[in-house]
Amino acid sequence: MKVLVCNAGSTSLKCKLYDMPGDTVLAQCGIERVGSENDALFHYRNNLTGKRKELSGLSMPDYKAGVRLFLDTLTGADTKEPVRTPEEGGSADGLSVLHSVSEVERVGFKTTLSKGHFGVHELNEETLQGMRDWYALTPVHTKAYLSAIEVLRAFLPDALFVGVFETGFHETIPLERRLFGVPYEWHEKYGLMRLGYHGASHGYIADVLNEKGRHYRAISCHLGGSGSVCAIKDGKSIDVSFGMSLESGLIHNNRVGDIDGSIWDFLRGEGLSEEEIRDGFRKKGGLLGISGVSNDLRYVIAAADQGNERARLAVDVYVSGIVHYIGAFYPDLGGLDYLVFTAGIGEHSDRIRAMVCERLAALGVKLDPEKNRNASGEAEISAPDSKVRVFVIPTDEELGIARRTYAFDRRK
């Protein structure tokens, strides 16, 4: 079965098309700067052949004509050119791997929520009323996922599409870990409570410890533009950072993490504008809030080593919240086996594994400094004598909702 996986981004759009159940991955791409006009990016690789197609200077007012261009490349319609089987010796352009868009049986994508339905779920008119009803929690991520399902269900008019949504992996968390302090009514009536994100990373780091035993106490740190802490238990997800939006947490790469409410009305009475606080909590805030250098991290890192305090304290308060919020998960997992690092900055970062697991000590965490500077893929990067095995496990979220995607059964 020919699977395509789309992640959407508010001016960008990965896609990766699996042939099921073998977990292959036949072409991938990323649409990048849709919006604009002679900016936009191109990338595209078929994974049978390794040829490339890079594009740049593009007009791409929507995400329509990026579809276009990928779909074009992936049947080889760009070109008139044939497909060819592998066993052919691959297609005549060294690009497309189908003969037609109507080979893509089934579309997955990375949803973040929708209203009343976790997990996986055929993205129907009532699972997408759902994103609707609750778009205000998560505005930049459900208006791009709504608009690249639309425009993909245009192009593939007969395709099951499907939704993982992010809050699925979450499921499992206890209810007393998931309600917050508010009248009970509202959680019944407008569902607050803690949703939690990232369950397609964290779900794929459970899949890959699910393979080194059935039992296990383990933390996930997802740490990347945005970051979470996850507990996992025996595969599943009992506490999670995240709380109903991604507006909380951890601090982000702009986004203001965990924050007493009543500082929106404070700083209201203080003069600033709806729009003001707005974009301090969800643009301005995070690591460049704090730092006032940039939202990446590893400028931050630069900043601090050559004497900036803000930044030296940016890193900091990143690095306490991760540790804070591991040390609330220990006692609820009974102890912990495994820490893992996944992400952008926690698979490239020894600075910032080093930093928490050092202040970890009190819990048995030791690392081998030269294993955590080296590491390079899935590696572990513990000391022999730690009492916690700590890995650096790439995360694969495009694979984990392949195979979530290619499992679903819309009889049930």
Ligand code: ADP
Second form
Amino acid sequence: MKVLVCNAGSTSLKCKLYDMPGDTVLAQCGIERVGSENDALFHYRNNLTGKRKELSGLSMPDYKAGVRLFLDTLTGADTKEPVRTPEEGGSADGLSVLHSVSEVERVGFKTTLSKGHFGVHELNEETLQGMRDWYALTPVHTKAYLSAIEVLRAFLPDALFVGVFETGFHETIPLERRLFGVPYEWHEKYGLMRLGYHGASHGYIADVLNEKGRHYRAISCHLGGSGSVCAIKDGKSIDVSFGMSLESGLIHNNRVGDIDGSIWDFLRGEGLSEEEIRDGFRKKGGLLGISGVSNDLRYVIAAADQGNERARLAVDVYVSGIVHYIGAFYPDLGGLDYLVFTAGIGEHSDRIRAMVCERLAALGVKLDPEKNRNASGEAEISAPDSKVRVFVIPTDEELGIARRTYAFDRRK
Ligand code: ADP
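Okay, that is the form predicted on its own; can I get the form predicted together with the named molecule now?
Below is the entire complex, every chain and molecule, led by the chain shown above.
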């Protein structure tokens, strides 16, 4: 079965075409700077032949032009040459992998959330309405997905559209760790509770750990543009640092993390407008807000190394948040077998991994400095006498989505 997986950002769209089962990526594409009049980028790769197509300086007012380009490249409709399938010995142009877009049976999306729907669901009028109902919690992401879904639906009217909601993996967190201390009726009436995100990534890490044995206690640190820490017991999420919206938990690249509810009113009293406060929480907070340097941790670390005090503080606040959640989850897990670092920062910053692990010495965590420094791809980086095995595991959210989209039973 051909399964297309889509990961939509506010100005980007990444797609991968899988042949399932078997986890084979046939082709993939990235469209960047969507919304630009003459500066958008398109890159495509046929994973079977390795042949690439890269275009820049494109006019791409919305996703539509990019999706059309991708589908035309997938089917060879952008060339005059006859197209052959891989079974027939590879496509004539080296780029296309399909005869027709109708071969795509399912499309899976890394959707954020939909009121009343957690886990994996068909994207129909009901789930789309749920996305609109809870729009205020993840406006940027939901907006991107609603428009990507609409565009792809027009091109692929017969495919089954599946939303693998980012909140899904966390359904197993017990209610006592999900409820906020607000009037219970708010939970019943408005659904207020900790939902958690990064489900595709933490779920993928659980898939990898499950292969080491069924019973384990793990903490997965997804540290990317946004970050979260998730406690996983025997393959299931039992706690997560995210709350109900994306402005919670760890500090993120430019978004606030945990914040106390009355600060909004307090700042209004100090004369800030609603918009200024919202911007501070959603765009000008996090690493950027504290450091005043950048929302990219690489630049913040570089500035800290040159003596910038606020940058140093931002790095310390970031690390403290990670350590705080690991410490909070440890007793409920009943110990720790595996500590995993993943996503952009988790996979590439040996510095952050070392800073976190150094502060976990009381839990018996001990890194092998050389393994940590040289880690590339999946790697174990703990010292032989560490009580906790520490891993770097590159996340593969798209594969997690492809598997769940393929396995989805629409009759349930
Ligand atoms: P996103 O979360 O935006 O989908 P990633 O998981 O790829 O994307 O994470 C991107 C983040 O990773 C960027 O903010 C970048 O600063 C950070 N990053 C990547 N490599 C490093 C590194 N070597 N050191 C510190 N931060 C890094």
